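Shown here is one chain on its own, the form predicted alone, set out as structure tokens.
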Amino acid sequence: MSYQVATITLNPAYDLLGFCPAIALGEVNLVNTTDLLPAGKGINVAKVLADLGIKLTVGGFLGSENRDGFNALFSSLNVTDKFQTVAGRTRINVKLTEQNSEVTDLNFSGFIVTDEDWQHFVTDSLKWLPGMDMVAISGSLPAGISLEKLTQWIKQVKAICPRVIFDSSRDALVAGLKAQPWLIKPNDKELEMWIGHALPTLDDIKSAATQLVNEGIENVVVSLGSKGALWVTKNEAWLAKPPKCKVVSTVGAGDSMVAGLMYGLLNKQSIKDCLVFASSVAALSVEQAGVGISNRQAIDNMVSKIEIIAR
């Protein structure tokens, strides 16, 4: 069966990936450059879904001065490009992985979205989003878009496509939650930021997730890094725990999980099976540099290694 899926990235970036055994602040650090990739959270989700055979439309904003890399990527993925071009440059994010697998992000600024740009985007997106089976809205906000505008637009999107997946952080996460998306995927630190205090135990995390469910968000999936992921709904909760993996890079692991969740849901998997599949996709993603699936059989092999526990 063919599905219509959209991923929207309002603030994409070129990811400059590098490896440095140990970063010394205030010193000259020699970095081994591993890649320069057109990316952004929603675009990373699209990469994985495209590899899984899902037909995609991608949208958001891109700077006019350095769009070429994204054009080439969209062509290679065979996705429908609905990105709006605005004046300026798409930002560059530097992601440095150390020997201990810690990742340091240096996120630079990019284009500014004007009021006219935003209104054009809202009008255009609400024309091409109807008919979508699922819409993923991922990542941060570029300069120029207010939190209130984000909340209102997500509400409009949800009115025409109820299955909205939202994955963001900081103030943008709070603004998105006000629109009550169908599914969210914060990590444990983002959940702590939202609730305003530490969540030291799994029970604490489940309690916070349950609070969000009670406020109208049907599915809350909390990623816990190497400890796995917890999915909480009104009627059930599951914890998926991956095996110990050789970590090459954690960049895009959360986005890979979002793609796995969407794929499982589109294929009508149970919450339990969907979480196992998504956890397998995420686990494999940390064992490689860059985002995407090169070996579907590897996912099937990883599925049997995921421990799944009712919570």
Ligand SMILES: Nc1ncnc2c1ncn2[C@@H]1O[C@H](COP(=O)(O)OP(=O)(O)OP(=O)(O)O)[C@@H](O)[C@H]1O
Second form
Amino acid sequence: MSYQVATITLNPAYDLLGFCPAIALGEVNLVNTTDLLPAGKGINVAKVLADLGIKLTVGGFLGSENRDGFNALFSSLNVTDKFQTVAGRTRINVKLTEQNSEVTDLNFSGFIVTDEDWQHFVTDSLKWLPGMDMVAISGSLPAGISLEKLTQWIKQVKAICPRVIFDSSRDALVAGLKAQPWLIKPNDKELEMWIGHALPTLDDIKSAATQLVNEGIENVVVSLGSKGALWVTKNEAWLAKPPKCKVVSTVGAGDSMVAGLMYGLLNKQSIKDCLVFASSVAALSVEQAGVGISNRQAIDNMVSKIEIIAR
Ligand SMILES: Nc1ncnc2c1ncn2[C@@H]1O[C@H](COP(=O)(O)OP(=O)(O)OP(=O)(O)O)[C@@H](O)[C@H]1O
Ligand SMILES: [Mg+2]
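Requested next: the structure of the form predicted together with the ligand (the form predicted alone having been shown above).
Zooming out: every chain and molecule, the one shown earlier first.
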């Protein structure tokens, strides 16, 4: 069976990764460049889904001045590129690792989306999204797009493509939740921010997730880092716990989980099996440096190591 899936990244970035033994503020620092990667949460999701053999369309905004790296990535992934090009530059996030493993992030600003750009994007996306089996909307908002616009657009997307997966944080998360996406994957910190207080126990987390389910979000998957993930629906709740993993990098673990959830749901897995599958994809992602699946067999091996508990 072949599925049509879209991932949308409104605010992508280039990640410029480097090593600097000890950063000295106000001085010239020599940095050993590790990598320059086209990145963004929806793009990470697309990478994992492409590795799992899903046919993809990717969309969002990219700056006209530095589109090359993304163009190359999209052709290597063999995905359909529906990104809208806007004036300016896609932002660059510099991540500097020091000798003591501390990471300093310098997130530069990028393009600004004008009202006209946004209007064009809304019209265009609502033309190409119908027919998609699922659409994932991931990450933050670029300058120029208001929270109200995000809510309205997600409502419109849902009307033509009901299975909307939404993964964001802070204000954009709150705005997206108002549109009642079909599935959300906040982490525990994002859920705490939404509810406005700490959620110290799993019962607290479950009751906050249930509150979202009662507000009309069918699937609430709360990721808990190394403690696993809790999936709550109206009828059932499951906790999946990963084994102890050799952590190389947790960057993109949440995005890998989103991709795993989408893959399982597309293939009509039960909620329980889908959570185990997604947890396996996510666990493997922390054991490697980048995002993506290089060894499909490793996922199947990991499945038997995930503990799954009815809650
Ligand atoms: N140390 C770990 N060991 C095993 N699995 C892990 C570990 N960290 C994360 N995971 C898996 O990845 C999933 C997502 O991780 P996490 O909760 O950190 O997402 P996130 O905070 O949204 O990450 P992101 O930075 O991608 O947004 C977890 O639910 C878990 O299944
Ligand atoms: Mg996340």
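In this text, rigid core is short for the largest set of C-alphas that superpose within 1.5 Å between two forms. Positions refer to the first chain, counted from 1. What you see is a predicted model, and the numbers here were worked out from it, not measured in a lab.
Superposed on the core, the two forms barely differ at Ala298: its CA moves less than 2 Å between these two forms. Once both forms are fitted on their rigid core, the CA atom of Thr34 lies 2 Å or more apart between these two forms.
Positional change of Asn107 between these two forms reaches 2 Å or more at the C-alpha, relative to the superposed core.
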